[in-house]
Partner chain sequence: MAAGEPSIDALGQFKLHTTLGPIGASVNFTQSNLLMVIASGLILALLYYGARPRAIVPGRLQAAAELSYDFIYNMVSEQIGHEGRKFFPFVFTLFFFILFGNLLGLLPFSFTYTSHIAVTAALAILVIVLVTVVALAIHGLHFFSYFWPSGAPIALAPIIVPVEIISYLSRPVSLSIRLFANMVAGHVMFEVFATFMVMMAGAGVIGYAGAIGPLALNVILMGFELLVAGLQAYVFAVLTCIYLHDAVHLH
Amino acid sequence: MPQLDFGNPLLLAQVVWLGIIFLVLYLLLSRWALPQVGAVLAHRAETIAADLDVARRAKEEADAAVAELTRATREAHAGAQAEIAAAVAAAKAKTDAESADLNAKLDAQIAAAEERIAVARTSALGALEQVAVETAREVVGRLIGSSLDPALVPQAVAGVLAARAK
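Could you show the structure of that chain by itself, in the form predicted alone?
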């Protein structure tokens, strides 16, 4: 290769200057530039580590706050359920008491109405017997053309009514 002809003095000077420039650049970079870059990288690593620590602590605080909120929500829910259950029980007790009172009043009214019905029935049956006796006398008298014994008709009507009542 003609480019690497070391017999040429120009090529030899170029190679020497290349070595000198390389050595100067190496020394400048190793003694001055690379330590500054290393310091920047170390500062950046410290900043990132500090930020990660802050983020980790913030996450722990947030997790603790979420746990506290969840606990408070559960306690509030349980308290609300207890209050609702107490209110329902109180309303049920009140309703049961009112229902019992109303049932007692209705039972009293029903008993009074049954007594009135019994009195009215007895009265009606008494009047019915009287009407039946008079009707039987009249019908039998027209059918046979003569009047019956006045004591015989009430006995016959009473016997028929007694048989129907059974």
Contents of the next structure:
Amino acid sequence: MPQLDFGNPLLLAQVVWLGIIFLVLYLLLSRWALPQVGAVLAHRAETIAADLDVARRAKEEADAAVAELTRATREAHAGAQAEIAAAVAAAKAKTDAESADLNAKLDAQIAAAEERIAVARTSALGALEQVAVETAREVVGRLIGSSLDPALVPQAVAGVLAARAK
Amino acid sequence: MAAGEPSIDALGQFKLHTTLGPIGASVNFTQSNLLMVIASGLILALLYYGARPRAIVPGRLQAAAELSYDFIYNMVSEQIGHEGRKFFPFVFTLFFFILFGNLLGLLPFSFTYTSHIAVTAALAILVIVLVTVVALAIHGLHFFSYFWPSGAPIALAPIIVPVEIISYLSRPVSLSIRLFANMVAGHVMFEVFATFMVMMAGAGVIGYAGAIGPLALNVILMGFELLVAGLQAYVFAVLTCIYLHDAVHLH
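Coords for the form predicted together with its partner chain, given the form predicted alone:
What follows is the whole complex; the chain from before opens it.
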């Protein structure tokens, strides 16, 4: 087995060179190459942390803005509601006043009309009696051929009218 | 290597020879050391070219470099704890030096420096010396209480203390032999199957058909060896972390 051939000077030389190469590799890695990779990784971690920080701050700002918006919306809503209620109340009051006014006017007109109707009715009824008396006198005069007692006919007509009116 | 020879020479591939011509020969620079230099260069290139774009969203090479960094960094912080970060470059060097050695050794015409017990033993002794020095530096003479589990009856001391000392000293042995044996076994099997395939093919038409068997076995073995290459590097690094944890925290 060549690995156990300790008489070969190359075996020891190999180990000496191993020591030199390993030491140089260790020094180059620890002083030069690994810090570079470490710096890249640290830079990335820093960048990510900074970005996360910015994002967190933006989120906080957005949350505050949303809260402000919600509050403003609620206030505007309440204000609008109050204004609507006031407008409705005002319109209702105005309508009530107007309708009361109109009612009063109409009532007055109705009363006046009823009065006029009553007057007309009374005069019409008076005229009717007279027409009936004359007609009756004429008819009876023609039927019996002589004039009647002038007081008798109005009496009879009044009696019939009174009976009808019942 | 054994293609032209009639017998199977599975161990010839581990033979050291100098490389880089007369300059290499004058300083006994072997092909094993050349592979070490290539592996080191590849590790440094991976990290250098990986870290160079410095992108927030990494590309493929940068992701590979960062994954390597994070993988060892997490291993060290999980196994050793917060104090373990100063051992991170050492564990990183160890893991990738072994991993690239194992993987480069799977390429044709290359050499597996982790298949030499001298190399794995040197690395294991480096680990165990470091662990002992760290433990002595942190805990002073209190370190020797490590060989005495708290609460054990004093009468058992003649048995427990030697057992603990032997188990402590056997760490570098198991650490180095595990890696060395795994690598040697895989490469010997490659060589044996490959030689067998060539010998079969030399037997004519029937031999060509028969050579398919060892070829298929070698293809499967290559996948298995890729797993072993990663696994053994990981085991070496994790055990180093566990020993360092013991050194930092004692019990």
